[in-house]
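Heads up, the chain below is alone and in the form predicted alone; it's given as structure tokens.
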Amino acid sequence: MSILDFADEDALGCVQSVDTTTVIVRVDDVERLRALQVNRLVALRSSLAGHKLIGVIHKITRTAIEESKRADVEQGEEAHPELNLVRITLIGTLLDKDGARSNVFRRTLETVPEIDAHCFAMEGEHLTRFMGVISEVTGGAQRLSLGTYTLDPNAEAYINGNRLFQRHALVVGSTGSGKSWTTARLLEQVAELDSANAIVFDMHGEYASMQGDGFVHLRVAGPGDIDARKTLADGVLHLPYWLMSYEALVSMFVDRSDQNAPNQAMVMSRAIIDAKTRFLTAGNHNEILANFTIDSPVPFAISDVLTELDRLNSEMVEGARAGTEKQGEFHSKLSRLIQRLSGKQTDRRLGFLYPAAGVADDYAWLDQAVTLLLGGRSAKGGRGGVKIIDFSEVPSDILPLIVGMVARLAFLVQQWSAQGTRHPVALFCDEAHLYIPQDANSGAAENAIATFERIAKEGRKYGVGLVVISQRPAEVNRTVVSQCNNLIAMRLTNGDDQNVVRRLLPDSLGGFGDLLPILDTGEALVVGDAILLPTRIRIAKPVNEPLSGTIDFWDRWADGSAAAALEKAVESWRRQTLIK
């Protein structure tokens, strides 16, 4: 039996025009026309027996008659003498029955109303049934629940974690909106899987309050950390500069406004090369050997690189006449290269890229790192589903590169098993603005973007999904932006984000645009692949809530007993690590 069985005597009003999505329908009751509402759900007849439309209310206009035809009409469109007009756009088909399953919800149409199809608002009891219909065909057996319908409170809102997470998502809202509870709440349902495998790059240690078994919290290694020689087991993780690709090598190292620019990168390239070789040579991996790049991830030793580039800075070499002696080819062509190479290694900031000796410059170093970012919770040695790494210490010049080069060890990892081996992960982008921005304007922001932007193209051919978050979607890369198919988009005051936003959304869905300034905190407008209604949900609350930062200032200004701890702030400037 169908969920929405209406009698004619309770129809809103008949089909007065189609076009596509959209439809017109006359509503003749103005008390009927008075009960509705912007956004609210109807449902249409079809000509297909079995088959209801579902529609979104878009537009409701009551019109004088001698004003029908300039007024409240749109361009191109052809005038109504009716009073009472609503615009619907169509966005589904409810089928009786699919083969064995009754009450099935589909995002296609297959057919439009005839006119003077009957209309009818979903409302009460028929409202209920529908949302609960939406709520199980979204569902499995582990299903993703985001909280429950605004249009509906008692139907709580499921939305597909297979679709979510391999077609990308992006996550946007102004400061204070809710995007950190959303992904939360996101993270809280990924972390009780069974082999859950997630990574967080959390910028301002927001996270560091989600606790259980499938959390792993890691933090990028502090001037402190390095003296103390803590490694992974302590949490605390490295990112030796041997990880870094060469592009990202000659972005941090060589200056390009230098004139020498070029005989510098490429001086250092053999540099490199000639040291990893050393590397291998010493440890007998003779395999690795034949075959290794510069872009091998094999340990070499900066000072061997070092020491080769001073011996050409002042390289003497045989005259032309005997007994002669002339400057050599790159003689104080690098010596830029030498001070920003021996300044960065010496910059207690950079610590986590030039670890103790000891400490990540091994061999089997690599795979204990991986093993732990990417392994999964059920990996032999595996910590946890889902790693949260803080990246709240690291200069801000150099974030994107640092961040980039994570999200290029999971990419790459992913990309080089074997098909049917690889074990998907998905990457958590918290404000990603920082370090996908739109506008490059340094090596490191540039290298951080080509990275994402090859894992937003080709990610899902190697199980790899982005959940890009940001409170400024206008700021972030547009093409990484673009790959996004799902959107949970909370309250956005600015003009530039909503441009954005609206972008996203199908035609039929332009108006939901106009929603994105006045969703309230914690409510979410969710378009895309990976939910059959686009609509608003109340996300719930997480059962852990993130250190979001924000701070009753009028409560604390009103607290006598309140204090800043000053000292303790102005020493870990000082020593450029959190005193706690």
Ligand SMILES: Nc1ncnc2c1ncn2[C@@H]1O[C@H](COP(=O)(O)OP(=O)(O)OP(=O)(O)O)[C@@H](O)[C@H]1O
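Between two forms, the rigid core is the largest collection of C-alphas that superpose within 1.5 Å. Here the structure is a predicted model, which means the values were calculated and not measured. Residue numbers count along the first chain shown, from 1. Compared with the form predicted in complex with the ligand:
After superposition on the rigid core, the Cα atom of residue 34 is displaced by 2 Å or more between the two forms. Shown in the overlay between the two forms, fitted on the rigid core, is a CA shift at residue 269 smaller than 2 Å. Shown in the overlay between the two forms, fitted on the rigid core, is a CA shift at residue 125 of 2 Å or greater.
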Given for the second form:
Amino acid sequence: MSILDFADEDALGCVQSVDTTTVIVRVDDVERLRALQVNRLVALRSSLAGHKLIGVIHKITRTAIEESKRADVEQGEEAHPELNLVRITLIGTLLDKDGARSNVFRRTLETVPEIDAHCFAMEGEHLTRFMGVISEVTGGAQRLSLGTYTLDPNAEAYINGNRLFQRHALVVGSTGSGKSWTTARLLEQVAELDSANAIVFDMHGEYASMQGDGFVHLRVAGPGDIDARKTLADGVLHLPYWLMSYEALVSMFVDRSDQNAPNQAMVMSRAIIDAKTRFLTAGNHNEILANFTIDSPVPFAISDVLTELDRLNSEMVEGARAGTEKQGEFHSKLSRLIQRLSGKQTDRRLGFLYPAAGVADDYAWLDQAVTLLLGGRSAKGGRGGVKIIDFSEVPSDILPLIVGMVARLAFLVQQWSAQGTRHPVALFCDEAHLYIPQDANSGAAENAIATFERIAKEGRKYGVGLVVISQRPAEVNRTVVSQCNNLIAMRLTNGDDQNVVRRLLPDSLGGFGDLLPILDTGEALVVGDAILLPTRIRIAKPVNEPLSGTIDFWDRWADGSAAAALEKAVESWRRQTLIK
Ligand SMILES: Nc1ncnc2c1ncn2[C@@H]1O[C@H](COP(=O)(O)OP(=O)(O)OP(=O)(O)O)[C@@H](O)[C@H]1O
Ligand SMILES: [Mg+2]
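Got the form predicted alone; any chance of the form predicted in complex with the ligand too?
To see the whole picture, the full complex is given below, headed by that same chain.
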């Protein structure tokens, strides 16, 4: 049975003119006209039985007809002193039956309505049922609900949880529009699932409030954690240098403007291979020894590399004449590299790269870290499905480096999993413009961008989904943005950012972009694979609100006893560790 069974007498009016995608409907009943609103949905009878055309109202006009023309109109069956027209953009077809499936919505228009066909406003039950069809909601009892439709506050807005994560999602909106709350709402529902698997890059520690056994809270090791020798068991994550790709190591340690840069990169690659060989030999990992490459995640001692570089940098070889000595091939050519390598090692902010001896330098550490990060809620050794990594104490210039490393780790593990054994994982990238920028300003940013572009393009095949969250979509890498097939757009006031979002809307619906600046806080325009029609949704509040940190300036200023802990702040800044 059709979900849209309208009775003729409920019709708004009849089709008066038709072109490819636009239909004009004449509405004689002024009461009905008044109830209509732009952007509401309508259904039209199609010339094919079992098909209904679905459209969006674009324009409503009410015109009094001039005396002189009224005569023409009055020749019709009914006389009306007005000509009320509703302009509708057709957006798709609802098929009562499509093969074995019933009630299928398609974004295609195989037919157009006939002149005089009836047009119906979609409201109440009809709307709810239709929305259920377009999001093709699956998952039985555990459906993904965003909130309610603005069109109809009684209808719950579900979206398709498979499609949302399969082909990446973009959550955008000006500051304070409700992105973090929306994210929290999604995370909460993800965390409930028995085998949930997601990683959240939390830039401001906002999601620390998310509670329940579906969540694990981690932070990247800061100077204080390193002094205290904190480990994974304490929720502290190191990202040892030996996990970095060769490319990333070179971009970090070799100064590209140095004339010796190619030599330095080459020497470094040899020294790293040697150091990895030494590690593998010592541990009797013979099978790996035979096949590993410079990019294999095998620990090595950075001190071995430094020693070798030092040796080459001061090496003297036998001269042409017996008994004489001359400078070796790399003599004094590696000084800058050595300086940078040892300089970075003493940079306390980079401490997470250089875990203390015994913390993240053994063979088993990677297995533990991967299990914790990617195991999923039900995995043995896993602790919760949604892993929230707090980056709030990480200085902004090294952020792309770290986030990129975690993302790369996730992607590579998925890539090296056999088909059929992959457990899908979603990466929630809050404040993505900070580490997936459109304009790379450092080697680290370039590396992060490359990683995320790769995930955006190939992630679907390996079960890695991105949720890119940003207040400045225009500043997020364009390749990544353009691969996002789901859009949750909240209020957006900046013109450049609006244009980015408009480009993601289907052509026939470009007009929906006009809503962007006037959306309410917590209200979103949602469109994409997960919900086939752009829909305005009022996102429901999450159970645990994120710590958005909105400070009431006026009230605080008015409060006679308010005081700030400035000394602590200065001391924290000095120590590069937040003193609580
Ligand atoms: N769905 C909602 N319902 C009601 N209020 C909301 C909703 N979403 C957000 N708000 C209000 O708006 C405030 C800001 O929301 P949120 O922190 O999610 O913004 P944001 O878009 O993440 O901003 P920023 O880009 O600065 O991080 C919240 O503190 C809350 O008061
Ligand atoms: Mg936010």
